[in-house]
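In the form predicted on its own, a lone chain appears below as structure tokens.
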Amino acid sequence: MNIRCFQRNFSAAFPPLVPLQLPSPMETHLWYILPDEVKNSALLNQYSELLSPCERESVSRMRGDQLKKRALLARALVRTTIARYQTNCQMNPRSLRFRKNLYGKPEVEWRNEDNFNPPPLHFNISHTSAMIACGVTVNVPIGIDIEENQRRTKNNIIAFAQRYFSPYEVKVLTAISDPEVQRQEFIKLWTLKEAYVKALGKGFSAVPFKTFTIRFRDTTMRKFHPPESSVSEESDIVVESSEDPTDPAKNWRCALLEVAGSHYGAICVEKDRIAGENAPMKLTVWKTVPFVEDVCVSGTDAVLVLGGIIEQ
């Protein structure tokens, strides 16, 4: 386990973020923070200083202290995560600017200067009341989603699935007799479908859940192992387009995780032509409290691989 602790003098200027190399082709970095573990008001105030005036105003308009806190942590996590990566100059998390694409997906708005070549960095964020996560890739789009594994649905699962899921997915869920197992499999499917739509970056209205199918080829649970270990031989998560089976979904690679014992996490990235179509997804996961502590949890019980081609 790799643990780095920084000074806790929150009233002083921020210590510099430990720099990281950009992810390699087909490599995904996943950072997550647990809001309940961030209780220092001075630290939260420091995070607030990282935000733009518009972001601070947006946070202040939210109702409820917990909602404001999660919104603040989400924005601070994105800014500090992106600022870690080595480019041709040091990056101040406060100076980062963001924009949204035509469909509302956030992206970095790099400054346009002669001596600055912006990195081909992509990111995506997801959050629940108990966890906030940010995924980072280079060259290829990424979508992530996290859901609490104890999440309960008010609706009947099968009735809800019939409304939003593909016929194949409904059939799979209907065949599960154990209500608890059925609920868990429903959440896994939902998490994967959200990650795929977010990776496409076209919005949920442009890619309804019913227009594609998630298939599991293998449901064996595997733990993370060091990079020198073996790689699974075939993908156990397949995305199939119901409308066009010849293209869109086959260009994407997905992974399903259990994170911190409390959440399912799904990652979807476009296949990198440079790395090769059959290249496995490399994945490194950190638990963080920005400027305070970063813990690499890959290779621990905090991260269980439930599916996908993952370099182990």
Second form
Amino acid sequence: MNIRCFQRNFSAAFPPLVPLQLPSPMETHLWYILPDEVKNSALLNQYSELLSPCERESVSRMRGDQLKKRALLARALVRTTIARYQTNCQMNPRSLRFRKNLYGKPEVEWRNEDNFNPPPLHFNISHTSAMIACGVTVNVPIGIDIEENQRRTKNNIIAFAQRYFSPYEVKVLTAISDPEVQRQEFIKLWTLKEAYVKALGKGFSAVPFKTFTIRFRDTTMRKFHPPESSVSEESDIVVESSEDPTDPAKNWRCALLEVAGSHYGAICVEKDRIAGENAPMKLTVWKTVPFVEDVCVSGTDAVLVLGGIIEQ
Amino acid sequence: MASSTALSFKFSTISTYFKQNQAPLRGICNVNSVSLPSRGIRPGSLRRLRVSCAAKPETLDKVCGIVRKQLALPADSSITGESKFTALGADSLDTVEIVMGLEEEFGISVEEENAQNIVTVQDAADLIEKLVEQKAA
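Form predicted on its own done; form predicted in complex with the partner chain now:
Entire complex below, previous chain first.
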């Protein structure tokens, strides 16, 4: 008997997660929680029940209630998100196991059992004090990063960029005269660079920030899109590696969003060979309070596309 | 202040002493806690310093100060060598900013691979000491 069917072991107190189809190979799903909307301590306890003992211990080591709550919600988001994607029957979020790859990138450890084909799910999370996000793809690696759009750096932006960014990026930032716009563009660039490195999954030392450039480029190929289509054609985002002449960076598709009016979010996904070079990123975004409410916010003001060819 | 310069002078004399005489012992530096009872160094505690090559308390204090400032932690929040950056609420941007602050404070340059291996405040302090020493050598 398939022990993963949740009717057997799942506590009756948990309402079922709304099941979902896996994203198609060209799709990216993004789920986010706003911690300030989760105040019910009974609900937080329920989330705590989903965690492994190891995860619970990590949460307890965080300093202060806010950080503990954030850590708890992050694990609960990852577990419930992955559990939504049905294969044979609904996965129990509590029974998911995680491990880190050779370079420290978290991934699901599917158990090797008879008749169980693990879904080729990839995920990546990012969090700030006001949002926790989880991106999901099928077949291809994904990296995401979010930052509060009001985030200020302690260091001078240009000094920071000179230390860590590529020369081209420093040039672009230096050319911005308005300090507020410069700050915003810095944060956006930071999230894109983080998302790319996280997508690669080889650790930061494998791809130091200085060794690649991210820039916006007007799309030269503008396909005709019918009026009712929802493809945003902001500038395309290009990643160029300064070290590798064969330029593996061409294999990555990036998106830059403003989410919930409060955060910049960058998503970086490896291009699926079948989907093709210029296919837009099909993106669906949900705001969630797991077990309570899921709201699809794609195409609303909660998701503004700032860069990349995205179809919502 | 006169007293702290005197302290620094004593520290650098001692580290020179180490370079000249303690090369074989360097490989043993895995102690996480500094065994000095107070900030000051007294000649009598030299023997304890021989086996404990972790960062000086002065370095650790400076690191704690920079971390506290970057993360806007209240003055009474306790930060020790064992404190993990993530547990204090530092995200990747914070960590990079902290490293940049440390580079400026100590006049060193941290390679990204080394920055990535910093998990605790003590790791940062130890790395700084290593880099400062390499620079002086």
